[in-house]
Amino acid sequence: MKYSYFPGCSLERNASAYHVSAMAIAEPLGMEFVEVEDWNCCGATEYVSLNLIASYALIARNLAQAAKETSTKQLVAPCSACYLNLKKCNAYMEESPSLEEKINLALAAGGLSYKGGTLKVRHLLDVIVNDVGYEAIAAKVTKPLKGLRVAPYYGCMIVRPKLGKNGTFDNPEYPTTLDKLLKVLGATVIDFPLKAHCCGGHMTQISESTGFELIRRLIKGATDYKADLIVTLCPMCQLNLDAFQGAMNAHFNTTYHMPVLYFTQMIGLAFGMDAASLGIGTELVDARPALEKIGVEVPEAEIVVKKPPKEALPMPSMPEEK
């Protein structure tokens, strides 16, 4: 099974553990990922509301680049924001000839063009559960996650809205694909009613009190149901729940300690892979106490990235206050 692969900016930096663990499980699952040549940022979430044509041209450039890979017509994005942006642009270009014309006019400046619907845009979870299948995954499990209580967290992006001819791959209000996958891996999946609620996105940078409340609700929900950790499939969700958990605790005077790992890391553990090779140990909220329940040791070691990340651009200097 061969797919074009769009890592996105997060998997080059703060979510590198997601990329590393995805690549680690690809071979045993019989999957081959071909990274899109010279890809660029998808524009994240806010840019679309500022300049529609420019933002879609930015996204469509990735679709055009991916379409050059003639051996596959499927584009996989692990990041939920990247997936949603790519899927939206693909669907809207297919549905609106006038929009497609305007976007292609912009792409022509770089010698590119794209016809909407040429590619099928999919999330990594979708291809793993629907192309590989639960039975094939179960056959690879050598160290079941028995005794580990997990909260499956989808976030608000990957299952809605329904876009294009292919729609969504799960129930948009109460998805279950990740629940089923984690059960196949041997984990105890808790009832988590907030599984498709928003993590706050960039709200921590706009209104801390609002952002922290959205994070608190999710962490408290998982804690109330006695989860050992939260399992997610989105770099933004993982960043908010992991990196801002300490600030959220300080804001509300709480003491929550809820590790947040990626579903690809859980697959790797169930396949008997070394925790450090899956990027486990780089999360801010230490997952070792939870993983000790299933006999997983996490040495303090840096993860091995299969390729060096792109050089980051220097941050612009802020003007001095007068």
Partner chain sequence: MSKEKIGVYICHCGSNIAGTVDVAEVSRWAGEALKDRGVVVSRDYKFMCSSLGQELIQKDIKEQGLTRVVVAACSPHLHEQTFRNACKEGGLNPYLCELVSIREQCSWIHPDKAVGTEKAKAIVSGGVEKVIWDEPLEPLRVPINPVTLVVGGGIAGIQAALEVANAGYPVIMVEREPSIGGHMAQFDKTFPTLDCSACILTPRMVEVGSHPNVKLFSYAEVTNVSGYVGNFQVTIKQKARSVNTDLCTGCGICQEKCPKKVIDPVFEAGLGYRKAVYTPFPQAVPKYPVIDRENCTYFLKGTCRACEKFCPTGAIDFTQEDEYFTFDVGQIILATGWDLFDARRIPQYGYGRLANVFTSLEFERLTNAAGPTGGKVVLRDGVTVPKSVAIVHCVGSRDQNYNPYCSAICCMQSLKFAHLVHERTGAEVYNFYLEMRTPAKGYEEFYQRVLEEGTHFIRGKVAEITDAARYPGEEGKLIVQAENTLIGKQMRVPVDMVILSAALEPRRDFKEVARLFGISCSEEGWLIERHPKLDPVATMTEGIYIAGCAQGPKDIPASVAQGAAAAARVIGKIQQKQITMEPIRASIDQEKCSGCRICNNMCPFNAITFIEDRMVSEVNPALCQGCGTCVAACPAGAISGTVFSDQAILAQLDGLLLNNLKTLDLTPA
Given for the second form:
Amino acid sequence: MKYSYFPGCSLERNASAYHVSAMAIAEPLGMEFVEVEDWNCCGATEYVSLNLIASYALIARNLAQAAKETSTKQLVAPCSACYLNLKKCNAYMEESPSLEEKINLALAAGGLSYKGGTLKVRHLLDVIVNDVGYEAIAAKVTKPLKGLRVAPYYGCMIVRPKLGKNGTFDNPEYPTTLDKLLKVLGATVIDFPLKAHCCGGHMTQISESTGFELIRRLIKGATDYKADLIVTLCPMCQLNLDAFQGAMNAHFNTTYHMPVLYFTQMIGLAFGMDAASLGIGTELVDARPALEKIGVEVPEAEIVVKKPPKEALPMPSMPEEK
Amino acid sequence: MSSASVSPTPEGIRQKTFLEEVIENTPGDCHLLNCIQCGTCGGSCPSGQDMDHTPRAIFAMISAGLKKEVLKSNTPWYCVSCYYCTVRCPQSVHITDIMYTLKRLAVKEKVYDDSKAPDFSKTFVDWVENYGRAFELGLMSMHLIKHNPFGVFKMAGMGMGMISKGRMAFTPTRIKGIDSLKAILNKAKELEAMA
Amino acid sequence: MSEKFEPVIIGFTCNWCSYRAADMAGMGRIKYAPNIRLIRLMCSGRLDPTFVIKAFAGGADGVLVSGCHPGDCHYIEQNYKAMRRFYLLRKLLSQMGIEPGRLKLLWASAAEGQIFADEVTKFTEEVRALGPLHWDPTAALEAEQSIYQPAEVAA
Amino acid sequence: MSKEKIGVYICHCGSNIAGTVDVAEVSRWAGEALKDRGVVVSRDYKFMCSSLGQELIQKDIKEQGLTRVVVAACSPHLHEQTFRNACKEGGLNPYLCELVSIREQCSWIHPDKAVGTEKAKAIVSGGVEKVIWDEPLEPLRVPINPVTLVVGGGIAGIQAALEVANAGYPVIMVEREPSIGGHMAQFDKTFPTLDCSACILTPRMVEVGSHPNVKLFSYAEVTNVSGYVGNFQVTIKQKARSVNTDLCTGCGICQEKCPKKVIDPVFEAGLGYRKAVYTPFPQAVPKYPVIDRENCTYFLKGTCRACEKFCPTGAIDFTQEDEYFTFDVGQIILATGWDLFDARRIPQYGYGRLANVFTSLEFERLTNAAGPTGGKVVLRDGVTVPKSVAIVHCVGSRDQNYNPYCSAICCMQSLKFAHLVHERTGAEVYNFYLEMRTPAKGYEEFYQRVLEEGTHFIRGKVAEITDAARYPGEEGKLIVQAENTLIGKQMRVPVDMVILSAALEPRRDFKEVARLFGISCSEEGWLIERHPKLDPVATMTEGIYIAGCAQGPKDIPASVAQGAAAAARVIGKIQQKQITMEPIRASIDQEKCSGCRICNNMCPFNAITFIEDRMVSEVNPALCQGCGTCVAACPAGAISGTVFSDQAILAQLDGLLLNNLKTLDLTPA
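Given the form predicted on its own above, I would also like to look at the protein as it appears in the form predicted in complex with its partner chain.
Every chain and every other molecule in the complex is listed next, the one we just looked at coming first.
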């Protein structure tokens, strides 16, 4: 199966492990990804807070770029925020001719156009469980994740809101596709009641106490349920739960240690792939103790501090840690 | 169609109400007129406890015409876009979309409170408009320095971790078609200003 | 009045479902295109193909045939007969040079006032897009002759 | 020039029509433009349906010698009969009156007065052309069979059956379950008086079971209905009970001895058990048990036969088969009841996932002295008494995601639950409500009483129920999260037990029921009454009535009232001994019939027969229902229909297209 692929800004860098692992499992799952030519940022949740038409035009440029690829009508995004933005723009353009007209007037300034509904926007999890299917995945499992207690975590934007005719591919309140997938991989899946709750999005930047509280609830929940790790499918969720876990602990004076990995990494592990080749080791909350339970060896992460290239722009200085 | 009941007001007879303004600025039929004040949104909201007013209260204030109070409220800026309220709303009110509308109106009217959120969005958008892609390091550090110079220390550990794991770029990526993108966005803003 | 072409549409509705759907649309004060003028039959199965031809010959720009949903007919299954006649009529109309899009079949239950209203508006726009029908009524007479021949098939 | 003298009457309907149609102009126009078509009088009047409006018509008939009348007002479904009667009173055959609708299809659907006025003219013109072709007719009269079928043995059906039977007429009652009693039999207490449900229901059930005029089929279903008002034929399927009711004494030994215990999803709402051979509850009517063949060990494995062995009268009969009975009945009352909303459809409320979330029906069984816990209110573990209970209103109702309507009983039911929890456990009770709706006799007083008991009322729709503790003190509890909308703050209330006041929904098989009986149901599935205000128990199908929750959610007093009302209508009809029917019938002109027999297969009522010796077909007017399909199909044009003749329809068509203003004379020769 061939798909247009929209990585999104996060997967370029902070969530590169997600990108790397997705690419690693594509071949064994029989999927071919064609990256959208010269894609741009989807605007996250920020652009639409300032400008309505411009934010949709920004997204629509990606749809127009993706539609240039004629060999497939399916556009896949691994990032939930990108996925929702692309899907929403696609659906609203199809529903509202006046919005579509305005967006196309804007696109025309860049020599592009797009008709709402031309593409089908889908999340990576959706295509893996529904197009490839659980059976085909099960057939490839060589190293089942036996004995690993995982908390499946969907976050918000993959299942909400219901948009267009078909709504969402999983239940908006209590999704189960990731649960089933992880079971197929051999893991012990806990019935995680907070699986579709919010990680806080950008709240760490707006109001620390609010953002940290949202992170705490999830980490505490997974810990209460004795999970070894949280499995997620969204770079924002991973960033909040993993990278901000230390700051959250400091804020509440707690000592939680809950590693957070991507579902693509888990598929790769169950397929017997090498941990390093799946980007494991780049998480800030060390996943090694958890993965040792299933006999996965993870090399000590290489500390890479790349020097900025010559053309680099001047950087605001980062204060040293005490 | 509920939009029918906010049919255009004949010029000079009366001013558009705030309620009508909010509805007009939200794409699609947002069903705001159908709100029955049940509080499902306020009950569902993950950050509801930190909001000045729950979304439900905001809707009551909108229909009461308390424009200034609504736009000054931190409520829309504390919305985390989780869409729980939207899918649970028994009246199909597009609550998250309305929160975005309130943010835009607050920015336009320049009456939002001292929330850092609008600035965060602006900083983010600046990078996107000039490069075509988001730039986390630049965004986070600039935002921190501007709004929470002391917080920089708190977050520094995290930032160093990210850098050391190779998860943060020092330079933003610029897309090839940045000129065409700029043209698109300028045109879009022009259209928006006309509306 | 504007210059816009206002099509005249004749609607044949059954007494039990679709006429009541029209009543329901009215009671709900649902606004829709006023171009339709309804004729009440007891059942959509009562629709003689001649009625449709005569409507076009007499100046209608579009004809709507409406009955109960398949399986819900007050007379058990007569709406299926209307459906068969409808498809035959569409074929016949195109042979006579009338766009088949001027004839529409709509199932509407007594509860579906909104659907009835929406579909009538949609159909009105479709007919408006097709433009006025100027049709030679003498052709209608011939058609009327021919239509009585294949009645077995039509039935 | 028409020979007829036609009177045209345009109704204002207050401002309903006059608001968007220039009625004076339509009236003036009809008088002038349609003069050649025979219109001699044209008037507009504020309310044509008022007695003054009707007298206006009668006066004109007498003074001006009108031979035809056209009234342009509301839908014929509302007032056709009114104006036909008015004409009859005035001395004109009622079928020479046409009512055309300029309200539902004209004034109400478009705000533009100019457009509305033009459309109204066309509609009036169509009516005038049609009325010219109308013929004087006499209504058909057919005898009415006094036997009445009541479908459903809940409280509404029981009430209806008893009213008819006590009036001296025979009743056949069909109930799907092994016993009558319906949902009311599941309850312990009834609001607002808190009478014991069984105490007031059981005598009624016994009365039905032993009434000489009632023939009761339980564990049975109606499988076929044919015919028409006064003369229906119904087929009833008696499912095999595997118990010979002639021998069974209802002693209950078989149930005692049966080794197979199964969860009872119906009467015990899944919260208790019954045996494979069972009566749903001890006071069941009839008293005879049934063997549930899907669970009986003998039917599954071929051995056991414990019930047979111990039955003192030898009443167990494993060889019984389903039986079919056909009856002639005159009228039918449908009281098929409701099903409970499946609370699992709202995952955030945790029903099915969180043990101590209960549905309203489960809680009814918990409080019932004859229920699985003997009336003790305990958690799912069967022993722990809750210290705090949350009751959630409007679960699956008043919600566009599930059912938009109000279930009508939840507020009072939830208040009753609050009271019962207080009384039985002393627990803290939190009622999460949206609006408190207590609009019936004694209901508001009951609300006051529950307030005084110290129940906490929180105004806010519950957002979610979870067992994920967020704060200290929440561990091991169910946390109910909602906004307290009266103070505008989000709240988390930790409790031991949650009761969901789930919506009442139409029976899951409402579509089949509607189809079987030839009546319509709303989008949700409630059976539709003839008029929402003025005729709430009749349906659009003559001779079929509805009662109880089949028509919409309602409480016990309302169900009983509607059951009695339906019965009153039935009794009234029986006492007339015959029924008048619309004379809309087809007939075949023997001269023109070629004997091709195409029409024979057209008729779903078998009303057309082929007469071999004369080689022509004939219509039996008693069986003909007047659909007109044969009229449209006859290749020789030999079949004609009354009221809707070819000529009348074509004339109306010409009228609607306003061709009558310019073209040839279309008047009957």
